[in-house]
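Here you get one chain, nothing else, as structure tokens; it is the form predicted alone.
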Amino acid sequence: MPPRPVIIDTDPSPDDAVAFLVALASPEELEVLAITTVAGNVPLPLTSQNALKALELARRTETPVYAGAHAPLIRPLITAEHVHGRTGFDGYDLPDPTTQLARGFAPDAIIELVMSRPQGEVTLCCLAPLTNIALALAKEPKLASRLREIVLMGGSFSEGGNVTPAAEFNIYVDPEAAARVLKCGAPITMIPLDCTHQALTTPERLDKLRHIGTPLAEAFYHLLKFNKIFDEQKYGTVGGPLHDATVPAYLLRPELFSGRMVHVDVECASDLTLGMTVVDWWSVTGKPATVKVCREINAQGYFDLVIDRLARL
């Protein structure tokens, strides 16, 4: 089987970088056509710079990085420096990148890369607020029908939110974009906090990463250790969730996840529940089940996969 072509849309903190590095370390299974960046965890210039830094560290600078939206569709940008630090990559000093961004606007690059390939070939891997994807869908109405799948990390069901009591960060930052994407008609898999909060960067798992012994492993040991301090203090856990790498892990090893097809709406009006993903788990609305929502993950199998792939870089 040829590798599955993917585009990775991201707002790099260390979690996001681990995700696209896992994909790049799996060329027999995944062909990374491009990385597209968006404002989210930190503003767009920093998310773009962080993507380039990680690619240079991994010696994968042939992968094009396109910068995209600098703000949500209709709302002011909300960022998360209180979690990820001022740069989004606080915790370990990586040199400024020498490679440049690819020319062009990320939503246009997504359209070109998808529409130039056969129908049902490209998968969008979404690790960030969904602004770039919503803009691409609006500009090219045929885009959704050309996709193989959208796999996104975002939302929550019974776990509650991580930025408000009701909402997960990626959805909360641009709920209108999320609503548009979830209703676009493409096959969608959603990996919410219910899954990612089961997958913690315990000391044993981080030590295993560090013992790989490469410059990349050493850097991400420190980046993740710093990055998870906020979650450890917030939740009282040993380690924090490794959210975004669940997306490539799902493509590589879907048997690590379990869930089912349901209907999902996004709240875009309420001050109290803005950005909430309303998951109709029991089909009480009678609306069509169009999104696969994953609720369980084999956490140890997940980390074994991630560490194995990072060891290849």
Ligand code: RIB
Contents of the next structure:
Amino acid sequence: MPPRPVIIDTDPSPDDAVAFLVALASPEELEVLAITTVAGNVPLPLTSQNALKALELARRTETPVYAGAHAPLIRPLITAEHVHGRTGFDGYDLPDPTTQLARGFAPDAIIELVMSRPQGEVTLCCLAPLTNIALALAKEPKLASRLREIVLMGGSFSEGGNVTPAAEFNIYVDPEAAARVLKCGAPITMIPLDCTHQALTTPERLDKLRHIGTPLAEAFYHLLKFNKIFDEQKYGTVGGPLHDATVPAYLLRPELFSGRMVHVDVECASDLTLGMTVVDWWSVTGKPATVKVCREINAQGYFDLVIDRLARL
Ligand code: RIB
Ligand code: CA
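Mind pulling up the form predicted together with the named molecule next to the form predicted alone we just looked at?
Below is the whole assembly, all chains and molecules, this chain first.
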């Protein structure tokens, strides 16, 4: 079976970087065509720089990185330095990258890579606000039907929000983009906070990561250790959620997850619940169930997979 071609759209903080490094460490199952960056956790120049830094650390600089949108479709950018630090990669100093960004705008690169390949071949892995994806869908009306699947980390069902009481960050930053993506017609799998909040970077798991003993493992031990501080204080947990690596983990070992096909809408008007993903879990609206929403994860199996793959780099 040939590896599954994927494009990874991201706003690197450490959980994003772990996600695309896990994908890159799995060449027999996944072919990473490109990484596309977007403004989110931190502004675009920093998310792009963090992607290049992580690829250099992993010695995977052959993977092209295309920069995308500096801001959401219609709203001002909201970032998360209070969680990830000013750089988005606080907690461990990685050298400034020497590699350059690929030429071209990320939405255009997504269109070119998807449309130049056979029908139903490419999967979009979305780890950030969905601005780049919405722009690509708007520019190429045939993009949605050309895709194999969109797997996204974002949204929330019964877990509530992590930015407001109602909204998860990736959706909240650009709710209009999220609404367009969820309605685009491509097969969609959504991994919400209900899943990721079950998958915490406990000391045992971080120590196991560190014991890999490579410079990459040491760096991500410290980056994730910094990254969990905010969530531990907010939620009173031991460890913080490793959100984004659930996306490649789902592609590599879908049996680690469980969920169901449901209808999902995004609130784009209310100030009170802006960015809320309204998940029709009990099919009360009669609207088409077009999104697979995952609610359960085998957290230990997930971390075993992540650490096993990072150890390969
Ligand atoms: O709410 C979690 C999401 O927001 C993750 O993708 C994390 O990286 C941040 O972007
Ligand atoms: Ca992210």
